[in-house]
Amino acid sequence: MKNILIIGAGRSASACITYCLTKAEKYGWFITVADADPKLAERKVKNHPHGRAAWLDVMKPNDRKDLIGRHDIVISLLPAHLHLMVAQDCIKLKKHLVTASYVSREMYRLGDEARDASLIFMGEMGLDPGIDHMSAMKLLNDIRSKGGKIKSFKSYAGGLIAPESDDNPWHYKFTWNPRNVVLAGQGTAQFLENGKYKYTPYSRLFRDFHTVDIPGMGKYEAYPNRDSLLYRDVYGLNNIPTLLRGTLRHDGFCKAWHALVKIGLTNGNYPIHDADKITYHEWMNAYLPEGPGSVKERMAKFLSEEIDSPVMEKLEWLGLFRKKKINLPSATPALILEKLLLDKWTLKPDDKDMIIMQHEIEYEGKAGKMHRVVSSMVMKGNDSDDTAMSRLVGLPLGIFVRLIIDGKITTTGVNIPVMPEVYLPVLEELEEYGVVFKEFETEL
């Protein structure tokens, strides 16, 4: 029996542990799933014969020591910043792990110890990190079978909310963690075009995005991700003269969250004095010089915005001229702002979510000609609990694990899913779930 250890409960771990449950009845596999909220573990495991939920302070050594060596692989589903004390756990105890999130430069240099060890270690097995590299690299190593020459790679993703779920103006609610989304894009992007490095600080981020049309959806806003030159090599991108991965968003998002950003509403580096005590309208009226005029009159003024206009609408209808306490004693703005979009933005019980993710590649054929290529994915949640979000973070989590205990995966040490033994299999079982890319190819 291959006993399995999941590391978080939360909100993306749902379709993982499902999956996991469902193939363990299968090959006889046993499931532990563990929380610091034991109580949701056990709604997450469902009594199934073949898993358990189990208590963990994963700041607890000893604690997370003992669970780790009685199980054969380990799924990380915890914040980022905590893999690396499970990841060195892991080596001690041989145990092999998977994660769904970025790896860590601290995380790669464990690779030399986790070889020695005979050990996988696969981190961005998710989505976005995850599906993206290998639907990217399938299509990418296609291209090139054929002898095409790559000159142009873009690659979008955004979790969003479907049509049908769509009820507020901002055409947007909260499908992962609110407090990324708050904290999204602050750095400097960079990414290149027509063989130029170019730099977009955050304070430009949203107001210079640009649109981008899906197929059969219509056009979307799109905003560059901080380092899209971070796979070049990985991707075999090196001289390549255009290189872009951005987020997607509905229309009208990105001039509305640069506003926010504008008034200073994302930065969490400072406390907003007495937060406990003043109202959003108060709180609004301290980022404005004094002057005639109501705060939100004054408001429109500074952003250069017509009182009535889309971008105000929006402003308003979070609450920010509201003349209610915000109660959150010592938070920063980022802060502030994460709880008032949470009470906006959560989705309802029977709401959809929706994923889109698109490639666009242009490449040089073996004849010489130039050819485009869009490849585009788009899928709808079934409600507020059955998310795409936790679908397509999860099942490549399971998928992988599977590979693993088949003994499918020869590749040991600290990787992400870009090499054929990974994406290929898993690729292909995605499907079975509705993962379907759908290519179009035009001759420029």
Given for the second form:
There are 2 protein chains.
Amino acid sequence: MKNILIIGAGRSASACITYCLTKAEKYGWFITVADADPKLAERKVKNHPHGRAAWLDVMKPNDRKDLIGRHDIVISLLPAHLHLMVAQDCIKLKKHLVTASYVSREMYRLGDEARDASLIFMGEMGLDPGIDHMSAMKLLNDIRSKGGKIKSFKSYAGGLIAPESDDNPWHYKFTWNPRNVVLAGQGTAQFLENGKYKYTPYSRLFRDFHTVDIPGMGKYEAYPNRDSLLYRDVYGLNNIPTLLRGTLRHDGFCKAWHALVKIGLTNGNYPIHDADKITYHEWMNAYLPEGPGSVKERMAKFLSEEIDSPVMEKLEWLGLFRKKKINLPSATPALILEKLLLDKWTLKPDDKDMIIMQHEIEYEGKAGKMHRVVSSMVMKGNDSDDTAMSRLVGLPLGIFVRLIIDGKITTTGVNIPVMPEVYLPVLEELEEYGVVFKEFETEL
Amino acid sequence: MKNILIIGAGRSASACITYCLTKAEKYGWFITVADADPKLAERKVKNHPHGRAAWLDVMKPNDRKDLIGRHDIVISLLPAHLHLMVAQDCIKLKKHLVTASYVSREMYRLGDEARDASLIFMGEMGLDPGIDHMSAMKLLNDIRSKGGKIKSFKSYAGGLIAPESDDNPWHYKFTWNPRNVVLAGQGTAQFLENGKYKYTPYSRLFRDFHTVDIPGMGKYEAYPNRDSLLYRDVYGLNNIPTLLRGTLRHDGFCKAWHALVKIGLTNGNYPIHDADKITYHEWMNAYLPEGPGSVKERMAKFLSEEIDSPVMEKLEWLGLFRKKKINLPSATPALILEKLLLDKWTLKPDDKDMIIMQHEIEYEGKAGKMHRVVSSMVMKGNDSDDTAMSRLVGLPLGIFVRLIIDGKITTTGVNIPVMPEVYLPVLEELEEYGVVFKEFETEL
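What about the form predicted in complex with a further copy of the same chain, after the form predicted on its own?
Expanding to the full complex; the earlier chain stays at the top.
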């Protein structure tokens, strides 16, 4: 069992491919990197003696099955909605499957079949989801093993720009899917606070941000994710009074993003008329009543901002008031915004990204006293290729594949990495790569 | 061609059935009223010698076809999504079809087939859509025939409670589908103002209402419909600078409804946890951060309202702060709100509803001067059975059927009532029933 197929050679694949090739050399594995763009796969394989690039149009069932059939383990880095057909092939062809994506309901339905065939289907084996589950479960189980009763669990993660590469007023650049950044938070956020369910609609999600102190890093803004209750059962937190998962942003981001939401620029549900003809300036005017004053003045008034406030400065910097053509045929507001942000928020070659993850737990110890544990991990990238994001998504995938090959994994079926046989060795090896959670415990 | 089938005997069917039965006696027609509830159909037919009630489960194709096959013209008062299968039967069985619902894209696709079979498929033949199209087209075409150039078209309609039956602080009761009232306006409203497209997201639709003066009735609040541009082509208004269709509400409604939107109570996309266990008071608390002060005090603060403001009075009157159980299993906010409003906003037996429709047109006359025409119609119901809503939805359907039987309609295929051969005789006969548009013209 030494032939590994990695499907997808995009940005987030680099660290995974590098890890696998390095181990391939050491342990005699063989790695195939398949992509719709064979040049891209070739660039990532770099003529490695234990690797080869393959051209794959994943929508062609025969090609896909043929390629999968010649390997033992598949790592799918495809867009999430494409995993299912790969998974169905893996069932038929009896291959293990590892992904870094959220496990869909349809994927979970394959659980019995995978288990019956003694197959390991591991999803959510990246950063978020992935390292968040593993580090949280280790922390929670450590506390529980000492007899602690967990009363509050808050977990934050942010894909950010490192301070040394932070050169724009938003203090943000794209380190993952721009479309997901634009659409982030749409819906209603749900979480638990002091035993009560709380709901925050999208229209005030970024307005009602709170502040999180990251030891050694300072204060960050946080807004709740839509799905804070999603892992309540899996984490064994069924009766916990406070449960929140949130996203971290640099200071000042949330208020300005709220302005974009309030204007209506993150909406992906309808097209803007004449988007190929009008300017950004005219687009902004389309959200404002006609009247005296410039578009910028009327926008400031609409947002209850001073004309030179930090929020207005950020909008101005994006070019929203420029008389420059949008030049997109029939685009939604979200798509226009995404295109504008792509021009502004793309990493420069030497830019370093930064991932922060922090868990905050309050528990009642055996002696009845309340304790607080803060566990945080900060990792910076080297440049726009070797990003912290790519490492933290790709390394757990590679490490887990090594554990499968070494026969260390007994859990078959469709799972996410919440069991000690997975999270203990993966977290341990991640430390070798600098992925270290620092814990601070205080009595309350 | 004298056998008419009316499918659906619900609230909006009464006036249509009565009209058809009356004309049936005079002209020797025969009317079948079919419903899933045969008792309801019987109550509406009232043993009329020219009518009969039929039991029909519209989801049973054979029963449906059998019944349709024995008639010449079908009036479908079914929920909008069920018209299509009736329409397909009508094509096969060569029957005319009339509905008061919006014509879907799928329905329009039947146009060629209907025309080839010389069938008349008329949709949007009620009040709104229906009388709005007919009265607007008459007005617009009258101005155009005098050489006027139309510069601005605004059209408003409201299903309201008559002042003499207005006994609650919202000045509103349900006169049509409660679910549609709760979900009204979701999405982004689009309209044209001085040659510019304008977009108003739902999150500020009810905040940014404007005021409309109805001659003889006073001032009403109006918010733009989502679809102001929908009939631009059909009305022949392709280059018009200002185009808006809006909904009318009594004074004070919009600001208070905006509060419900802002809290998040009109959202139909996710379930509230434990909706079968918690009280309205606890539900409101779920939208607020924990903190000092009562739920009502914190809500007033969140909404930037005084504790005894008109908005807070309306929320209080709805019972949102009562410690009374919601008692709904797994319900969305929109469903909980709908249930609450049903208890509060249902017409009492003697309550009179009121429909207001008003078109406001600005045009440049042949002499180059600007003119303004305001055309308004107000109709009140008699009681909660004989509503203005039922009359204004049902009479156009009945009148149009008479026109078909009299051979006055030459337009075949799928259409909406924008042609003079339809709107002139329908509007003329509607006047006999008190549906009168009063026009005021001024020079600007």
